[in-house]
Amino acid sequence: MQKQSGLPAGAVTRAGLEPDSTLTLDRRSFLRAALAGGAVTSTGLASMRSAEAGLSFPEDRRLFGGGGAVSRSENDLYDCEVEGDIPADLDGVFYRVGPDPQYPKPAQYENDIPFDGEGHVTMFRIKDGHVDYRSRYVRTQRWKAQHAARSSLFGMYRNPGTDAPSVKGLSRGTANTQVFYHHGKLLALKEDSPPVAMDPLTLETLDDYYTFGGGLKGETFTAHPKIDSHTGELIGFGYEAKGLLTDDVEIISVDPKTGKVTWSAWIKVPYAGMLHDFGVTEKHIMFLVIPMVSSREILARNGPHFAWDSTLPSWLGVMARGGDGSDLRWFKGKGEMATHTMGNWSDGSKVYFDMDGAPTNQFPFFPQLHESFDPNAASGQIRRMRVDLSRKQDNFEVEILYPEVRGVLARQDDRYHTVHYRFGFLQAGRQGWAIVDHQTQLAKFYNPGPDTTLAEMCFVPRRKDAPEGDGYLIGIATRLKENSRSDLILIDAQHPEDGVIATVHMPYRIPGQVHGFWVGGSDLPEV
């Protein structure tokens, strides 16, 4: 056991770190796989063209925005074309935000990783069996800087020293990661920024640097908020939330109504890392640190954010909700990689967390300090993580369920954030959408068949106040002979065996997307 004021001895040591030489691995596959249907799919930057060429897009898949993966089109389309039937009662809107490459970069900085583009956000109304679509860039002050200007201005992933001296004290977020509905506002969110806020009918950008009434009081905030299942007031916190590269972290609640911070702590963490998301229970709150680990060596030369340090292990944190972070407690565990919550919970003094995950790194794009990338060790399973805060235990332990279910993107029912939770999902990749009941320990796949990939999806309520699990999945699938056209399918989350309820074809290949959010007809403000 470890206590907050007594971090792990040496946990900050690393080797030397020199990138991994092999990192021309097959990056396309590793990205059609976690954010397909219409995700980006490329992986470098594009150098940029002269002024007097005009603005042009590489032709190479294997470069950023090659292949016809930007989107820049920002759209309306009324009535959309459905076939099948949805649903009469369902009102709502399923929001999703993804990168969408604003402009190529210089040729020097043709290694950067596909996450970079600009946020696009895009929403589907749904209401009356009736679907309208709408897409909107997230004017962030890195967006406005660019448009501006018309080139990038920008350089590697969160390396601010490769940035043009003109953006010198803008914010870099890009918003492009996860998109939450809150107190009346949509907040784009990134994790290396304060989210922007956003009207959630119009899509216009209402605050590009939102800090909740100016309660947020560090420089970041994650992509991957949670809502209390009672109250629902909402918990985020922000890494690096003193600075590039700093192991502060910052936690806070938000009021449902005022969107006021209501409650705050800060902590530090064993060493400066990607954390990506979190666990918070009824009473708890838990932040796993992998070793994915930031690197000043590498940012100096000029290189991303993020490297993979094999030596190093993980951690995991466990503090009460609502204190000042002194009951901190940190578990060790091996240097495994998880990223993506499905669903936690307290039970007296235990504590269960599970998300997906892979006992080695699963970003292709990073680079690896002591090995090659294994891309068949890096297939995610869910994990189920659990510790007994009665017990002098100094270490975690690691459950793997359902090994048949292999995936990325784990998700849940979104009102069940903070309690025991039945029902869990999952991107199987060549499997399609998992649904994993952990009653029943028994998993059930929707799979589209050949020649369309699916992103992730959402679970959608039949009704506000349905039990839980009694719903629909949402999410689009990508016809690949089709000039990767989009569709919105929707099916049955209880009888994925029945095939898709309702498609809504699009006439075009939306924007690409990581996230995506589903809100209620009634949590909406009204026109």
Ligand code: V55
Contents of the next structure:
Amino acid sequence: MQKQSGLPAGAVTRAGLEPDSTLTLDRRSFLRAALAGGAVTSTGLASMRSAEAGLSFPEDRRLFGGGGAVSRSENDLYDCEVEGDIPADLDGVFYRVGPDPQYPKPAQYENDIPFDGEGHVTMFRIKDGHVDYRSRYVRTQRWKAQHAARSSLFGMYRNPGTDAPSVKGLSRGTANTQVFYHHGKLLALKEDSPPVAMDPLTLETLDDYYTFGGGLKGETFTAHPKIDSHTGELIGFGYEAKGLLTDDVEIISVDPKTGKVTWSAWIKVPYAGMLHDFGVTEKHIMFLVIPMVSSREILARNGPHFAWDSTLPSWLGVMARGGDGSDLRWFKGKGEMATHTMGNWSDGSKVYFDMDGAPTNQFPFFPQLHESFDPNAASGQIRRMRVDLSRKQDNFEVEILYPEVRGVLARQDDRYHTVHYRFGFLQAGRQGWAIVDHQTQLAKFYNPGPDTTLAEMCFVPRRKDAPEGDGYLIGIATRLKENSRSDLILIDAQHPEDGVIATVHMPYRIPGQVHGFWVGGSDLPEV
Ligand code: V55
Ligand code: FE
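Can you switch from the form predicted on its own and show the form predicted together with 4-hydroxy-3-methoxybenzaldehyde instead?
To see the whole picture, the full complex is given below, headed by that same chain.
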């Protein structure tokens, strides 16, 4: 029954552990986020905020900032404690970033959502079996203004109408979603604003409004750029790129040596919906527009930027790379959710686009316009979208892969962003980290046990030229029975069931994470 995999017999575990697994953030932080949006009166919220009253966050800090709670502490830890053996030839940096609220919000915005905290970057430099840790807030324009004022000045998530008048004209970007390394710069990203460039070794902020030397013309840039698997170019885009609520999308390619923009195009989307991630193949660019929408009316409620409108369809757009976007075609689909690209490729006129997603909204803190949030329908699965550009086709097709694997935050071996790929990775809630193999069509898991939650993992190639999927998964484990202390763990991506190879034992809880990124040592600048 076991299919030929080239892997040792018995190394494969079938999926099928827990059908109802977790959602995008862990369920507890979701519940707290939901609570924070309701009429909470008992948790000290009434006593927080305002400079003259002294600085005070909500009593339960997890109400604020989601799964990562509030850290605010920038640390250096030279030569971390390591249990087990870090492979002697493992050389690189594991970067991660997440929202870490700098100041409590004023009373009228205390139900702001976890996605709005200020970006706090952490890095683990791994070399010769040693690990050095560093964390720094990104010095965004927003961070600097609030630092000087010693208070929150920006209101609700991506709703500038809620800001203090004094910050008009400053970038609202929090740089809290992903860190990405290209042309020698560490880019801290939030999709409502341009990148913030940081020094990859010191984490010093170098440019709080980085436009690739003026090549990025729009006002926004995605948290999920891609690397061309052949040329090393970065391909990225920005939505609402001509300003709040605009239906304009800018797409750019960036040279890996010079950092200059080598190609750009502008397109229009069917409606202003969340475009969190996208697809780039050798030949095509794909956008999935989902009914997570914004509008003047939604913003006028002084809530977060987005709301879920179940009456709208989804639209999959496919265009050629390198052109002017005039060939863009839109294919219609059910109004469903998809957040992160696992992988994608073009095969002649056919394009394949794998994302994690669900039949409905997966973010309970974004209001729904027509019905209440359904946590069961929000459980994530891997969805393969398909169109054949040679056909007269109006709709795109969707297939659910590995239906028993439930999770979010899909990743792959980052060396395969634009080409046919074999291995995908998923943060699969109580199932642990899932590794899916599209060749054998089997899933394997690393399950840390009941007292630990796992953040998103990154794939680390065993060597720069190792075959696809041959390497490690690296990421943060949160020890729930140890006051949520953090460990960095390393497992073999082909043998997750063997357990951890090495644990970097942190003496405290480190800042929360949305996404992480691995950079090999030979790609880093010389010290
Ligand atoms: C996402 C995360 C964001 C955001 C928009 O995971 C979408 C999806 C951490 O911020 O602003
Ligand atoms: Fe993301």
